[in-house]
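Taking the form predicted on its own, here's one chain by itself in structure tokens.
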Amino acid sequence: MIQAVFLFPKGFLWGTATAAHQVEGRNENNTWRLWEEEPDRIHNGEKAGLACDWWGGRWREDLDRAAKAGQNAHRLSVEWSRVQPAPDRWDEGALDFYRQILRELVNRGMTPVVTLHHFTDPIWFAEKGGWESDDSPALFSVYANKTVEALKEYCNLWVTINEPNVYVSGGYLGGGFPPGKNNLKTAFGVFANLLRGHASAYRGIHKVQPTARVGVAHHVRGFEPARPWFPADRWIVNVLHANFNNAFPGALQDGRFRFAFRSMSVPEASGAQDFFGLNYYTAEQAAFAPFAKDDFFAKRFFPHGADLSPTGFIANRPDAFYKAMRWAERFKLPIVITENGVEDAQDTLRPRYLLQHVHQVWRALNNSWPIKGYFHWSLIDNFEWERGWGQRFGLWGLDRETRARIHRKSVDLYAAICKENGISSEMTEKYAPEVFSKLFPE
């Protein structure tokens, strides 16, 4: 057999993901709570609850497993009701609590990374007209600029914004996020609108700290048309990429926001980044279908006989993770890979789309692409949206009647991976020996 190894620079981040409505619990005050509460939103009618009851201390052994783990970093989020409970009341107890937090990180020898907006709004917000309102990109820059202020301590890698096109089209394009939208018209506004409300807040991030590395985690789609030789197919192709993938960072490059056959500009949005946040899951098949004017004119499919994850949500694309990838070095900027995962309750296809991914990073990585950090999704089963708990994404998994943790094959995989710094030959074979051959091959 062969034995070999495919290092990783060293100091490179090693990590896990976790979102604060996901994994805190207790969270009363947000927009996805009061979403929960209303029929047929939510799969099974499901709620986050006590969600891993990180508000309750638990994420201290969570972050004693990731540490133990050989994990280096960590990417959390701040949950903004908690912190700005009201327009005018901040909310220092919660503070302290993210602050403690990111102490116990450090101490642990681990990098935070903290994104500042992951999905949820204050209801306060939400009631002043949340993105739809000119006044968002203020009233969110202030809310950053405070945290930051609390926070700098033990924090320089800030996510303003996790997942900005997945924002807009859960909540405006009939994707199943509040406010439960479907209207281009306003989807252009709030996406414009996100837009300024980074810029804002980067800008006053680095007054507050000039040391600060501020970015965005985009959530990349690999899209492909489904009958190559067929130029509408073609097409199709180049119209979604251009609005979901293209549109936030092609305004963070040149300051002209593209989006709905709209554009507009956007000067202070140019140069307003310092790193490429990537999240990338999954790639699919797309046929022009001229009559799918909600969906741009496309019909999206998995290819038959696709590696698919349990649910059909995921299909196993690590060679679309590389063009992401490559597309993303494009940008000229340093890279983090902010979330890969797929979900898998059974730990069957983990093993092998976490090697098979991994794979690719070192791949980019050996034609010199800036590659800093890669964050798996997500250190343990959580609630996921509008999916509820019907996906398990965790590397550890979670009994929701007794909030145990149940430890998968996956958490001893990827600790291999993070205490070697790199994927071995011995640990393809020992946990995926069915991808053994694609990756060290005679």
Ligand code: FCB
Second form
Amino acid sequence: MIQAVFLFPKGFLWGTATAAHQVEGRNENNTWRLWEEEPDRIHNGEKAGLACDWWGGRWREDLDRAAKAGQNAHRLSVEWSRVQPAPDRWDEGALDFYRQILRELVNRGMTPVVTLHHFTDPIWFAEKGGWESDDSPALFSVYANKTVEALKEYCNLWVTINEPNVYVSGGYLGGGFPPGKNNLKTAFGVFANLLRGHASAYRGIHKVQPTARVGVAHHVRGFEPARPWFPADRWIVNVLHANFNNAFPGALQDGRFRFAFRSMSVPEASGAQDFFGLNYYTAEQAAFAPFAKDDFFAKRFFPHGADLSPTGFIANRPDAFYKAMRWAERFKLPIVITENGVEDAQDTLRPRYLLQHVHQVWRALNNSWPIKGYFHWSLIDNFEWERGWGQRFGLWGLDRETRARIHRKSVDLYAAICKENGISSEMTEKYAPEVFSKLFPE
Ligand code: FCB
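In place of the form predicted on its own, output the structure of the form predicted in complex with this ligand.
Following is the full complex, with the preceding chain placed first.
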């Protein structure tokens, strides 16, 4: 049997990603807390509640485990509603909380990446109209500057906004996020304000910290024509890709927000990105559906025989991850894989998903594409938004009753990857022999 190691460049960042509302617990002052109180919004009526109790201090043991498991980086987010509980009030204690986490990460030899906005908004901000309001970019930027000023001693890698496309489709195109609207015109306005908010924060952060590297975590989904021979399917795939994947990063390149049927100029966005944050999970097929107006004339699905996660949320498609990196490379920026992972409580799919996706990063690096790090989603099971606690994305599991941390075998696999700085035939044989011949063909 072949014996080989696919090595990564020295200094490659290996980490996991988390987000404030999903792990902290006791977030009382943001839009999701209110959303969770409304009937039928969240799967089984679940709430973030205490979550993983990071606010109560359990971040320390989780990050200890991450460090011991060889991770040299971690991506986390700051909860805006904690730092700025009211428009005219800063909570220095909250900033201290984050400062302490970052300090301890650095002490453990881990590089922090900090996200400033990960889906949640302060209630006061929502009451002012949220991202629909033209004041939102400036309000966000003030918070971003304040936070970076407070944390800059320990971090210079910033993600302003996580997945603007998911935020907009979730909240404004009927996708199950607050504020639960479904209006295309409003959605465009919000998307544009997120872009302006990012651009304004981008410039502000550079003033506060000239060495800062600032980006966005772009959610990129693979879309493929269900019937490749059928022009209408190819056309709808192009429309989906243009609107969902390409519009936001495209505007950060040249200041032009280009959707399939409309475009607008946001000149201040041009060049406002130092690295390309890529969140990739899966790819799906799309068929042109002339009567599906509410679904933007596209029927989307995973094909028969797909290697699906337990709740059918994700199909294991490492080849589409490679394509996503090829597309991201065209933006000519360093790339950080800011999220990638799979929900799998039993941890049967995760080992092969992990190995196959990391293998694609290695292939990408062999083309000299500038991939700088990989952040697995997630360190520990956490609150999965409108899907509640039903999806288990953690390397470590979480017992919801006792809050005990559950060791999954993927912990050891990812530790082996981080420590080896690559993937080996040996670990593949041990953790996912079913894909051995794919990764190490004779
Ligand atoms: C991404 C989100 C992250 C998590 C994963 C599974 O879209 O950024 O918070 O929910 O999906």
